[in-house]
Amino acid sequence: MWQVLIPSPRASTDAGGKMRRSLIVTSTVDAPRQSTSPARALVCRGCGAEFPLAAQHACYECFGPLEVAYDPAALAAVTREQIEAGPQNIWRYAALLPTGQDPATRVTLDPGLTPLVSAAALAAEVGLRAPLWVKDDSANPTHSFKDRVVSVALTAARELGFTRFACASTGNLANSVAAHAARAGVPSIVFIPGDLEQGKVITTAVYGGELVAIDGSYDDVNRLCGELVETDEFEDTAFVNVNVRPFYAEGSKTLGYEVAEQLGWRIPAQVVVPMASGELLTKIDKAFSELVEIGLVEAPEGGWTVFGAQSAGCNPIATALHNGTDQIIPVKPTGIAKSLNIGDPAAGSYAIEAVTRTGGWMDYADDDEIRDAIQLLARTTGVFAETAGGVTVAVLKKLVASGKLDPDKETVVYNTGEGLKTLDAVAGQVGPTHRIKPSLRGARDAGLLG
């Protein structure tokens, strides 16, 4: 059985994962499992203390982050021909998550086998000899990986019995559930900085929500949901990136299974991931390893290299890496990668974990270099990415001129949302290359016609 953890309003939890040593749990309520689930538990990343399968998101022996362990004979039952046979989203991958299996109980906008872009001209601008791959999650329904998190969490928050559904973000988040808890007919809340792009402020908006702008960071919007979650008034609330974050985080799983697929049933080389909480880094690490250890693929000779990509306003993990340790010291968020801007990263110290674990490296970029990387993106792959996806090729480019990166072995760069989010970040550089008046001969005198 599910199990819904009531806590005590005592407890004190925030977005980011972490939970004031106050917690107590009053109460529970039986709720229905699929038994083909073959989630089997919630295990603590730090002390390893187990504990049911509920809304629970910290360890009461550590307090610690919690993640989702699966039964090993119920992985390893999967077929790569089950998985071909499924649908063309992420439940292709059900026998792999914790929640989903049973078609009929999913709140869902079915995303997912999202474009495996080949990138041989972006290859040749930043010096790399073997292929290049973009992976592009802003083909997911409302246009960033953000539907794949949403679509897991919010399915394991519907078989917990919650009534309502919310999230802290930074935006991609808040467009992700809106729009989920539209399509299920649930009503949403959401809570975002006041000073999010306005794109992002009216592709949340439009679903008829609760939206809720704060007057401070995101690491403010954080530790106000931390409470909100604890309150009374909020106990039927289920916020995707709290109380049901370990179900939210294995989402995120389905991006390295996706590519693994897409390249033929291989794990790329090299992967470089963007970074906010670090949590997609060390889930799309997760996914390679149990596709390795259930006998699906075989791993990379040499394994896997994972590379981890921040922007210079926001960038304490790579900062704690370049340190020489996994301390991670919380900083006040700047810059235009504002989906990245998360001072206080919950999952920093598992990120740095997975790079040095594979011989990786995590490095950031300034806003002129994300600016200049959106438009080399767009220019050589026809993919258009926000800001995130800046940062990200950006550092793609200073790990291959560091000689981080190895140019001659096969790399997959992640986008995980759509430059239509985040329009001004480029709109003082990109434009009309001519203006004329509308005749042959304006044609002519502007060069255009010879």
Contents of the next structure:
Number of protein chains: 2
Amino acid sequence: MWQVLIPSPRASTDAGGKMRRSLIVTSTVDAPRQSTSPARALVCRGCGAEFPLAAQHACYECFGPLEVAYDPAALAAVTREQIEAGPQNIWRYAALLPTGQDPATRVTLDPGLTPLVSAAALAAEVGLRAPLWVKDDSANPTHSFKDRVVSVALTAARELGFTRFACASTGNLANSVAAHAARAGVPSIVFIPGDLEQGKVITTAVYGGELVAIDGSYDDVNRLCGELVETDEFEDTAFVNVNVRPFYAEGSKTLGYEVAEQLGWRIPAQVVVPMASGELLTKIDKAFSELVEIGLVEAPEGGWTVFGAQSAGCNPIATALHNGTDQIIPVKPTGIAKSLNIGDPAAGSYAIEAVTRTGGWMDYADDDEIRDAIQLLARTTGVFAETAGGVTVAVLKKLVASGKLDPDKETVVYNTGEGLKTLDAVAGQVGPTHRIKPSLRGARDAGLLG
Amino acid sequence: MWQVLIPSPRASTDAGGKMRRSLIVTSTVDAPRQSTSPARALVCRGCGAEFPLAAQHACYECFGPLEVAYDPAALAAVTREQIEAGPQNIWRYAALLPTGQDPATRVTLDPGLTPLVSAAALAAEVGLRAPLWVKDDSANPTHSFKDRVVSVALTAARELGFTRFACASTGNLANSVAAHAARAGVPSIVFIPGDLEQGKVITTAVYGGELVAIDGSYDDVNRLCGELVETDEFEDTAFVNVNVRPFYAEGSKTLGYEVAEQLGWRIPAQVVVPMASGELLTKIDKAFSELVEIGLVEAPEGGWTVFGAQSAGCNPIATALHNGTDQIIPVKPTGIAKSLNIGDPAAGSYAIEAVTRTGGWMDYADDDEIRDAIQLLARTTGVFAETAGGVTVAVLKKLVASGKLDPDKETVVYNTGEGLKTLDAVAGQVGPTHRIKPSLRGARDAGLLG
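Could you give the coordinates for the form predicted in complex with a further copy of the same chain, as opposed to the form predicted alone above?
In what comes next, the whole complex appears, and the chain from above leads the way.
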């Protein structure tokens, strides 16, 4: 606990009419974390205003989104040896995260250090000549990259004094928050769109927390959570992607750190990242920048290039880039890649900035391309991805075909979720190749014996 | 390659009318494996006859099942430090396995080192006072413990010269073999009962190999595979649980090694293990025995005790034990725990031997108890298990209630698979707790605002 919060994690002070401070910080105390966290402040991505490390997600000056800022000296003190001696999960990077330095304070399923799979057969099929890797985050405890951000968000939330955990979710986040809460023995309340895949509904409900299905889109869910967080009844509640969002977002940096470490402390020349809010892409880029700044890796020759992938049913970020602007026009999402269906992406303009700055590009894939790419990835690598992974592999293929991605440069493609959660996407495409009677004659009739 | 196999992995020599040698071993060559594998021979569990390390699964003398035997001196040379310096997967125990010592020869998704989850809340609910742990093997690459046995079996199979991978499966094994084959770029043909859960069918089919649905039970599937393996058309085919079964079975030992290492090189006083063929239970017991024999751990005071769990719909091993015999009477399986539905369990009598020798017991749970236990485990630990895990937790509860399991001794319960694969089991039990309109009024009407 690095700040004593009284009387509650939420206060009634208005700031600018609509904006209310989520916390009154009345005092600070010396605590182990204080001396070990490298985080320094929350900084507005818009105007640069600084705020204390608390449950606040928007700037009181300009309403811009906040991001965790670090003490450069603290980051610079981190060594490869220190990281390599750490646990086999995201907490090996605790010295680069805003919270969780003390293992006893963590609210976590210990996600991370997921496989970086060499994908030579996939490279050959899509036309890459340089090494291709799949960072397979379906290997996390609830089988998506969300376990990373939830572990960081909820660890911060408990330190901040919150006693209930919540989120607005397209599914994977719901699974993760509910599972984390069950492990920690903390009540949870999770908000999802009413039309989610059954796999994601059941896999959240089974943990026994409250699960609220909302008659609307993810953007409706998110909007409602933004209102609920300001009510008295939710003053004890940390919404991982609302009031503790700055901490939450930092968890995604570990997907950058890990790839660099797993490549032997090298940054790949090219990465292809799926986009929902766009935040994951920006944080992978941020992780690479940090590693170079603090001297843990050298930048690759010519720097790294970041590519973004969306589905055709929800492509507001890619569309803006294609139109030469960073002004995102919200869309009403459609299509099977539901975990990416954020029509009003909070970090879209930052994703465009990162992609533009690094010389990358964005593209999108339709449902048929997504289904084909799920099968392509499975067949060539043994990795069964959810629809978001299909989006990313389909876009990889397009980027090679269009010449936007250099086929002679090492590339990492991120799979952020598990195929078992979106079985319906491929249920009509694949199945038994033969059905036979249980006899040699049955096998012979089916052509299995020549 | 430690044996040169000519002309093919299968021969036509009959042995005892029905039994045919699966291999003609014509010569042996010096190879890296030869000097580093601790395996010495295949030994008949019935009569003790010894055979070379080849693709043979039954004794030519008595038709008994074969097991890998090791060079005691080779095992005794293994140190904790050597293991701890190894990779973060089952191959850290390569010096205790029959194959895979050379990383370049492995056919593997690198399974293992899955979480050992502290389960204090679950312990309290079932009435245990001593520490309780859940060994969560849903964290493996295809989300079941089968990745362990498949990695060992297919690594041996490729060394033996097989060019196609196959299995008879209740589902999880199918997923794993198909995924391993896809990763390795080797053709696969997988045989499953026609009534498998959709999740397991799609998750096998998506990898693009041949998938044969058989109109019959798992025991029918297994019988047919035993016939196919003797045909000319399948002479190049390794059935992981038929002709390379002795290697396959050894992979399960890693579930014993890991628990001991994760407990700080201690063997738990009690383990509860799900039973299908019964082999997993015997191999965990074997792993503990080996660790003590070679001096890597000390046996706990009073030794360890092994408990077995089946479902009421398929309980031939537990029934035999309850009847005071080790003669298994095959049953026709029913019930939702399909991954355990082996009506004629190959290692049943050996499981009874291990349980009896260690002072343990077996019990079984019906479908309602399984469903409740899946939810109990999820709610108290954040681990979402498939039906087999529900069986094991339900039986744990019964064993405590009946006094068979000592509530004051440290206990490990094994979850061998992932809840996402058997969603139907709980689909009727859990779901959203509220459905609301996307507004504060909707939230208020649903009672979420007091």
